[in-house]
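The chain below stands alone and is given as structure tokens, in the form predicted on its own.
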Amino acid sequence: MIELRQVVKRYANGADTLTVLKGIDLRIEDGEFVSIMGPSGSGKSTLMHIMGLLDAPSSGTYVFDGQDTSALSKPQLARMRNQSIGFVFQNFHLLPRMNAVRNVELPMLYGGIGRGERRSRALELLGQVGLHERAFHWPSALSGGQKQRVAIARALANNPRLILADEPTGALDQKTGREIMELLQRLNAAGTTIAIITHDPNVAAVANRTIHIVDGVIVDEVHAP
């Protein structure tokens, strides 16, 4: 599904470039689960900003599902971005004017489909994470890991074949991440990939597959016994 060779990523630093990214070469087969972990500023989240096309790479290739997005125009990206991953986020990124059936909503908004199928798969998705009596609730009434459950929800909204989760557990407590990873590993059973940063080893022990990043550079990779 996912292939990545020889992706370099620089950024301009006032008169200097720095390189975040030194030739990265990995593949993510179809239905892996994986976790991604490297200390801070390693370049684990310009990884996965890359992965799920909000960025691009400085030089090398980036294929997923068998096509070379280099080749692919901004609405094409967008279009395979909307259509084909889900992102769940530390932060969850609630949009706090909306209750949470309408931000399970809004990547179907954006992908054209109609009011009434919404409304109906939203409801149905919240259900799966086992919120479905706090469907009209808004977030500032949610405790985390609600926050974090309506994320998954709506990072499945549009049936996508990759899920990116970028520390899906950090702001929450022990027991809640432990929940949150159980419902991650029932998503992946039944087929989807999903790729997670984490700083946490407990976390990233639920992966399959286990890849280290030092300085721009997978160092290690380790898979689970």
Given for the second form:
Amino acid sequence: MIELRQVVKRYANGADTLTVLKGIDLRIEDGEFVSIMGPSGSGKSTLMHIMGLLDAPSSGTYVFDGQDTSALSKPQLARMRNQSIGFVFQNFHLLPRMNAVRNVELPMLYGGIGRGERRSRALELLGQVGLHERAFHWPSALSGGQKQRVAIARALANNPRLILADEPTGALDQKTGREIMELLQRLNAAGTTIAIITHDPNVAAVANRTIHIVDGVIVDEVHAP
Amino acid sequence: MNVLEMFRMAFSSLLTNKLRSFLTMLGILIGVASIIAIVAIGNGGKAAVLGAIANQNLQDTIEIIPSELVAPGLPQPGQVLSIDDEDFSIAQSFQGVSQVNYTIYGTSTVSTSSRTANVSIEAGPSDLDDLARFTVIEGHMFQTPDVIAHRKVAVLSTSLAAKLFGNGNPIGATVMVQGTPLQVIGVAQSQEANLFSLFLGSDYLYMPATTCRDLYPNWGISEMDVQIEPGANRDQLAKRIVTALNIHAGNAGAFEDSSGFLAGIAGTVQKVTTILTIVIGAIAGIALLVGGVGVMNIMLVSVTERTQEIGIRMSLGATRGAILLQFLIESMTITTIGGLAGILLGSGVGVAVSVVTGVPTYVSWPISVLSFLFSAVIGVICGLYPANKAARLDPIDALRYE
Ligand SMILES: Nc1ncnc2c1ncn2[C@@H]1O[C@H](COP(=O)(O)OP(=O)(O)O)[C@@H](O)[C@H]1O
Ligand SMILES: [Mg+2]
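Output the structure of the form predicted together with its partner chain; the preceding block shows the form predicted on its own.
Entire complex below, previous chain first.
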């Protein structure tokens, strides 16, 4: 599905440069459930942004679905984000001025899907995450767990092959966090590849592979028994 | 994603900030409204003046007057004080002229046994009522036999009839003019709607020209009405007759075609109103530009406020083009709605002015369409910089923006 080879990410930090990722080699196969752990500031989010085509490596190669992403134009990258990748963020990142169903419709809007189909699929997805009754609520009227479920429904809108989740349970209480993880597990069981960043060992335990990053380097890789 | 979707999105985005959107619109609204209203009022005033002039000016008649009469003052040497019979026969001799009549104008008093009024007297041939400005509403106009027989008959304007007879029926009654009784045979509508009535009053008495000469032998004949045959070249004929009359009077400027004089006024009115419209329109255009700057300012604020929204949209697959279009359409929606509201408001002001002043106003369609397009263009121009700023954001920077 994806492969990173010697991926380096540097940021200019005043006069000197800050190297956040220091040569990451990583392959994730179709249908895998991978968790990424590591201390704060170790470069996990940066890695996920590169995997999600929101950011480009400073050096190294990133191959997505057999394609070297450095060769892709900006509109092509936008198209791949739209069609093949779904993001779930710690802070949900719902658009506050749109109700739940319109948030879920957004990726389909950019994907060029017609109004009627968009609405019915968005409602169906909200039903799948157990939010049918909340479809026309504003984000501000939803609890954290409900917001995250809207965000997951939105990530699923265009049937992406890869879901990237950056501490999706980080802002939730334990019980709600478990519910979200069960939802992601169900998706994975249905065939979607998932990469999840987490601090929580219980969350990581759900994955079939866990990668540990420290200071921009993969230090350990654990396969679930 | 199609443009209709984008408009829908722009609408809902503007609706979430109603007051701000409205205030931003206001600049455009006021600019467009003033343009529409100014042009409507200007056109209306112009049309009223030109219409009044056209009303005085007939296609098959040449009105010839002694020149200096239009510039009152002491008689000049060589000035023609009254048109005489020789002048008439000169005009009559031209080919294409069917008939030459004259009109006498003067002011006097008219009385009944109980009341007296000042009047403008207009005395002419029997075809006075062919003129568009006459509408006989009671009785009838005097006829050719009345003129030939020097009959003592009169037609009153409605306002004069009301002054002399109140609600009573004036037809058949007798009025005294210059000590002579005249029988009232008709009432004609006063020219209230005509701009000239503002200056000349609306109390008129019409009588046969022959009768008038009997009553007022000293009044000069101040207008010659040359009827031309159908198909004759009016302007050319007018020039030739005026030239012949001038040669006869021995003064190159003795006579003129009064319709030419009116055409001159019409031209001046055209020019003045056009210049006024351009000047005021330019001021309104500047107001519109200031409104546009307001739109740009708010769009910049909006882009900054919504940086994270832009990042989220990009993460969901929005292309730079989609972001650019989103903000462009938002700014265009503000200005076009402002423009439409301005057209409505400006037309409303025009109608209100017309109701209050009585001068008609004409909302110009081309100007309305143009203002609408112009406000859309302002939206695009003023939205371009903010929208471009939004579209060029780096997805990650935008997403991390707090
Ligand atoms: N745009 C940037 N400019 C400079 N430094 C950055 C930028 N983005 C991230 N960093 C730095 O990179 C490091 C790793 O950040 P991040 O990937 O968010 O870590 P994690 O998600 O593991 O906590 C941090 O030290 C952070 O300050
Ligand atoms: Mg992070």
